[in-house]
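Below sits a lone chain in structure tokens, taken as the form predicted alone.
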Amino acid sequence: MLEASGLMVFYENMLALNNVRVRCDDNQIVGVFGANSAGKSTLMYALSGIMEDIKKKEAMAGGERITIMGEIRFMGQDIMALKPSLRAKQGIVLCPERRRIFSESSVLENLRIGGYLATTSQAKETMEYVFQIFPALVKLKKRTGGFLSGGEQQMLAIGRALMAQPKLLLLDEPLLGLSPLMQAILIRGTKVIRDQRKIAVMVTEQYARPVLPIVDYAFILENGAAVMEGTRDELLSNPDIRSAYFGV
């Protein structure tokens, strides 16, 4: 479904993304893991295309001079020269860390500007699916978003990228500060559309442990470079690999 390879993204003189392969295959859940500025939400950035439009807002202040470079393929086809909406509409789908859901709309108003890519029906549909799959939202809808907990914030959020009708959906940090019994809920829900919508998730982390069961492939990123893939039996078979991401 998505591959890119030899993605390299350069901020000045700081190289952000070093060489980096990686994929997400039809109905898989890939993960990524790493540190802290390790490069992952520059990955989701440059995959999504927002790094384009981020790389022309510096540009345009005066800013930071960022460079890309590298292929991206979706679906067989280079888009690597597509904006980002346009990537949208093709079906990759960014749902961003630290939720950045519109905090002075309702949850309806958040759900409803997330299906601006949705038919009419596709769009009723998809909102009775987001409010099935996490039901504590049902009671919040014409709640402001900045009222919400952050739990509750990352259930609108997943929501959202979901009434754009993903193909492939890109989770960034999602369990970002939340509790364990939250992550518990949003990891169950991940997987359940997975399964049920066949939509394929790439999904970054710091941590693996609470993304570990449901992962069927995962990268390791290491200062803006993947230094280790597999399956996930194959990375817990690695013993630092095991004590630096999974905790165990």
Given for the second form:
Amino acid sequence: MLEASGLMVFYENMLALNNVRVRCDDNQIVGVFGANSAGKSTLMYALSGIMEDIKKKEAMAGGERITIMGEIRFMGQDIMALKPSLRAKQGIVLCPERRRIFSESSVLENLRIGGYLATTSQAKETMEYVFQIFPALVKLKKRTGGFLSGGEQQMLAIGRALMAQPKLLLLDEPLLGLSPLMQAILIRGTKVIRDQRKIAVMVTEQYARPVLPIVDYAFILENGAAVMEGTRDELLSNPDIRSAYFGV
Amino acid sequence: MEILIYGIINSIMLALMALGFALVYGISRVPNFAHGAIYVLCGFLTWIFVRSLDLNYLLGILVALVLTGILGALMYRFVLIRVRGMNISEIIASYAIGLAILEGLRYGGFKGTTHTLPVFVEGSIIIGDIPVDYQRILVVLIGVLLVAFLWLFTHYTRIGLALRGMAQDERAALMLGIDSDTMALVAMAFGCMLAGLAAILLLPLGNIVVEKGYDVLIQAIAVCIVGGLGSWMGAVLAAFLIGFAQILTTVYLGSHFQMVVALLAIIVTLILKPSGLFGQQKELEERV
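For comparison with the form predicted alone, would you give the structure of this protein in the form predicted together with the partner chain?
Let us now look at the entire complex, which starts with that chain.
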């Protein structure tokens, strides 16, 4: 479904992504694990095209010079030249790190704004679905987004991304700073979404253990390079990877 | 009684002047310093259509509004898009456009006090014992309707919701497929049409003069700063605050102090609460 190869991102002369190759097949949950500043978010931004927007803004303001190279193919089509809004239209929707909820809008409104790309019937159907997989949101419908807890915000962020009718959902550190209970709810939700909606998911995390049960395939990022890849069992059989990312 | 009635009227007039500016800034964070010029330009356009070309008044108004909207869109597409995100350049660029329009109009012979637009409805009504003309009543009614319409538009339509999403977090909106440049263009066109609409409603009360452009710009900025930049409801509330303050000043101190009120309001707000009455976005973001 998605295949990126030779992906390089430079901030000035600093190499943030070094010749990264990742892929995600239909109906697959792919994990991308790596430490802080390993390039996870940069990868997500590069895939969703947000990097192009950041690059444009930096160039306009005379800030950092950002260079993006490589190839990204989505459903057989080269999308490297597409603007982020067009990539979202094609079906790559990013649910960003730190959630970026519309903090002054209510939960319901956040979802409605998310439904910008959906038709009226799609929006209605998806909204019901979001409340079905995250029932905790039902009671909070009228609550302002900024006043939700971190976990509630994350559920909302995933729901909002679903409203945009993704084919590939990019989740950037969805579990960051959440309680184990909330993490379990979100992980279960992610799996249900994949199983029921046939949406491929690419999820990044620093600490792989909570996500591990649901990933089909994973990549390990280190200093901007994809140093390891493999199925869950392949990664678990490597003792270095095991101690560094899985804590077992 | 006089203070109450004229306070309300003045407040709504201010709100009308400021809404376009608040809308554009709220959505695209571009301070449109050509706002006043657009206001005057739309007035003169209507004047040309109605007085010179003898068009039907309503038709003339509609054409002028559409032209103003298109002008706003062009302004964004060809000038502001290049400086977006750089505050000083945005101000310089938009103010330059405003100056060019206003002084261009003056150069083109639109000066003196001979340009007037007809009022929509002649006559006046006595409320209490204060005579109020129908045009002012109409301004109040349309002003209220417009605020209600804007509220509905931004809460229940797809474009309106997208605009609000973008106003709150541009990058998050981008991830959901909301194209920021298209939305900023829409906001700019819409904001300019609001400025034009304000002009068409308010200009029949006096005559169309180029200087009005600078005046309207200052009033709009004052209202937006007091209300909190980027907050539309804050702008409406601030319009009432400044509107009543202006009328009180006129009654008790004399009408030549009226302009001071807006400028003083800017200074006081910036000293006491720089984010304005409703500029609370930052505080919310810090939570969690």
